[in-house]
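The chain below stands alone and is given as C-alpha cells, in the form predicted on its own.
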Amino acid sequence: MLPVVVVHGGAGHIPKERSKNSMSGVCSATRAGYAVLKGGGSSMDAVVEAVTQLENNPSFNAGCGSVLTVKGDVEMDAIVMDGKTLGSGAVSAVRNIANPVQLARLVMDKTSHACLTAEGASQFARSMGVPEVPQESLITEYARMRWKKNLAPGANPVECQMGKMGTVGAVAVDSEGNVACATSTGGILNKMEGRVGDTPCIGCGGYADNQTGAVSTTGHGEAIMKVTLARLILFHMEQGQSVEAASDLGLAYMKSRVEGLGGVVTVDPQGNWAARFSSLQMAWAAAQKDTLHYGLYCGEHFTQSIEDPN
C-alpha cells in the first residue's frame, strides 16, 4: 500500500474553461510528490514538493495566482505538519514569497516556534536566504479581474469564492509509515488586510499524527476553523472510522453546524486514502502502486498508469 500521496487543488465550483488546467495541475503535482517518495524521500519532502508545484501554477489560489485583499495585495498562508514528531511550521499574511509552504517548513525545522506572521515571517525568510519576489509576479490577470468585480457594491466575495480556484494541499505516507500534510492558500477574495483563515492553524488547515493519519483541508476558512475540521476527521478515525467515512462525517458536521462547504484529502499510516468534498467540485489526484487516481466531480474516479504522460 505504501507509499502514497494525495493532492487537492481546492473545493468549490471551477469554471469549465479552468477545470482542465486544475486537473492537469493536481496530476502533475501528484506525480512530483510520488517521485520524491519513490526516490526514498520522506512524506514531508513529498507534500512540500507537491504543494510547491501548485504554488508555482497560476491556476490555483496559492503562491502565483493568489486572490487579492480588499486593497489589491497578496497575503498568503501555509502550514506543514510532521506526523512522526507532531512538529509543525506555519506562516500567515506573507507577501513577497514565491513558495510559502517552503517557508513554513523552515519555521518548523529552524525555529522553536510553530507560526510566524507578516513582517516577522519576512524577516525570518531573509535570514534564511529565501529570495523575495516582487508582488506583481504573484498577481495574475484573473485574480485582478475578480478583485475588481468584487469591489462592486452588493458583491458577495465569499459566495463568489466558492470555486474558480482554491486552497491547495497534500498528504502523504512514506515507505516507513510516516505521515505528513501541507496546505497553502492566498485566502478568500477581497479579504480584509491581515485576515488569516484556517490554513496556517494546526488542526484546521491540516493535521498529521502517525498514530492516526493526516488531513489537508480546503473550503471557507472561517467555517473550517469553527469545527477544527482536520482534527475532527482524525478524531473520527481514532474512533475506528475509515478514512472515507471519517472525512464524510467531518464535512457533514461542518455543513450542518455552520453551513460550511469544503473538501479534504486524508490518509492513514497503512496507506488507505480518501479525497472527499461537500462542494460541487474539487480537483484531486492520488498516486499509489504506480497508479494515478484523479477526479473533479462527486463520484468521479479515473485511473491510469503513473507513467502515462496525459
Given for the second form:
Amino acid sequence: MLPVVVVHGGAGHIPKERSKNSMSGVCSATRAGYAVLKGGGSSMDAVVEAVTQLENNPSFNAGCGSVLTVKGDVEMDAIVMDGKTLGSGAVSAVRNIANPVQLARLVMDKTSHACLTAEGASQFARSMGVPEVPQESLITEYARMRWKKNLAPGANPVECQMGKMGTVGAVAVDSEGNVACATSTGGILNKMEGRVGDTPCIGCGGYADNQTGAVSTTGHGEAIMKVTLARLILFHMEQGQSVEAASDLGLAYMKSRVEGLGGVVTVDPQGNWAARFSSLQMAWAAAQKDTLHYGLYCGEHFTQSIEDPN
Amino acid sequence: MSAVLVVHGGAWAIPDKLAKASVDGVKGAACEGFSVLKEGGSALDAVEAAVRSMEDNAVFNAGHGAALNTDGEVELDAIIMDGRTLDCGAVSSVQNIANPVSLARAVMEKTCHVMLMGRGANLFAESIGVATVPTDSMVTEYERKEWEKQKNYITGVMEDFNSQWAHDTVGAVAVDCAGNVACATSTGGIRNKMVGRVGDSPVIGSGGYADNCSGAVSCTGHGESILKVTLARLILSYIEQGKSAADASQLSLEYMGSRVQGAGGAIVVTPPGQWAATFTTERMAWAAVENDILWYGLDPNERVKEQLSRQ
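What's the form predicted together with its partner chain like, now that we've got the form predicted on its own?
Whole complex next, starting from this chain.
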C-alpha cells in the first residue's frame, strides 16, 4: 500500500479550455512526488517536490500564475507540516519568491517559529540565500485579465475564482509510514492587501499527524478557516471514519454551516487515500503501487500505469 | 440562561513582582466584560471589552506593554470569533494600533475576509478611521529593558524552558444570556521574535475558537506548540465527545506537553455555562464571573471567591 502521494490543483469550476493543462499539471506533479518516494525520499520531500512543480506551472494559482491582489500585486501563502513531529512551517503574504512552499519548509527547518509573514518572510528568505524574483515573472496574462475583469463594480471575485485558478497541495505517506502535507496559493482573486486565507493557517489549509493522517485543502478560504477543515477531517478519522467518509463529512459540514465549497486530498498512515470535493470539479491525481489515478469531475476515477506518458 | 465570562492574562512563570498587577488586571477585565453581559450585551461585545481592558493595561503583553520583536518594534496579533455564525476576524503583525482586538472585529464585520496582516491591516485601519499610535507610547520601560537583556541570551538555553518565557497573551471567552459564545485573544507575541513571526493567537483553531455547538476557548502559552496541536479546536473536540470543560482542557494541555513539549493554558466556556481555567505552566493569571461571583487565581489549584457588589 505504501508509499502514496495525492495532489490537487484547485477545487471549483475549471473552464474546458484550462482543464487539459490542469490535469496534465497535477499528473506531472504526482509523478514527480512519487519518484521521490520510490527513490527512498520522505513524504515531506515528496509533497514539497509536487507542490514546487505546481508553483512553477503557470496554470495554477500558486507561485507563477498566482491571482493578483486588488492593487495588482502578488502575495502568496504556503504551509508544510511533518506528521512525525507535528513540525510545521508557513509563510503568508510573501512577495517576490518563486517557491513559497520551499520557504515554508525553511521556516520549519531553520527557525524556532511556525509562521513568518510578509517583509519578515522576505528578510528570512534573503538570510537563507533564497533569490528574490521580479513580481512580473510571477504574473501571467490570464491572472492580469481576471484581475482587470474583477475590478469592475458588481463583480463577484469569489464566485469568479472558484476552481479556475486553484490553490495547489499534496499529501503523502512514505515507506516508513510518515505522513506530510503541503499547500500553496496566491489566495483569492482581487483580495485586499495583506489578506491571509486558510492556506498558511495550520489545521485549515493543511494538517499532518502520523497518528491519524494528512490533509491538504482547497476552496473558499474564509469558509475553510471557519470550520478548520483539515483538522476537522482528521478528527473524524480519529473517531474511526474512513479517509473518504471523513473528507465528505468535513466538506458537507462546511457547505451546510458556512455555505462554502471546496475540495481535499487526504491520506492515512496505512496508505488509504481520497480526493473529494463539494464543488463541481477538482483537478487531482494520486500515485500508489506504480499506478497513476486521476480525475476532474465528480465520480471520475481514471487509472493508468505510472510509466505511461500523459 | 446563565451568562459567564472568563479571562486570562497569560500562562507562564509570572514573577512575584508582576503578580499583583496581573491578578488585579484580570479581575478588572472580567468585571468590565461581565457588566456588558449583565446589561444584556452579546458575548462578542463582552469579550471585546474584556480584552480591550487588558490591551490598555501595560502590565500585559498585548496592545500597550507589548513585547518587542528582534528589530525593537511592536507587532501585534489578535483574533475574535462569534460562536453563533463561526464568523471570525483576525489581524497579525499589525503595528501601532492600540486595540488590535477591535481591529480584528472590524475585519470580521467590515470585510469579506477573516485575516489581514501587516501593512494591509494598517491600511484597512486607516480606511475606517482607526488611529495609529506612536511606538513610544505603546512600549514600556520594562519591555525595552527585557528586550535589551534577551538580545544577550543564548537562544538554545531559552528554547529548553519555554514555560519560563513571558507568555502574557491575553484572552476572554463568554456565553451570554441568549446562549451565544464568543472568544477573543490578543498579544504582542514572543519577546525578540523574528520580524513577521506569527504565533498562535491570530490563527483560528489555535489561539481561539468559538462554536455555539460546543463552546469557546482562548489559549495562551508557547505559541508554536499551541499551533502544532491546534489547541483551541482540540479542546472543543473533546467537549464534542462529551468531556467536561475542565477535563477537555486538561487532556489537551497534557497532550501538548507530551507530544510537543509545550506548556500553556486555556480558558473555556460552554453554552450551558460550564467554564474552566486550566494551565500547565507555573502560573496563569485568570478570573471568571458568574452569577455576580468573581473567581480568580494565579497559582495551580488556587481559586479565590469574591462577591461582586450588586448595583
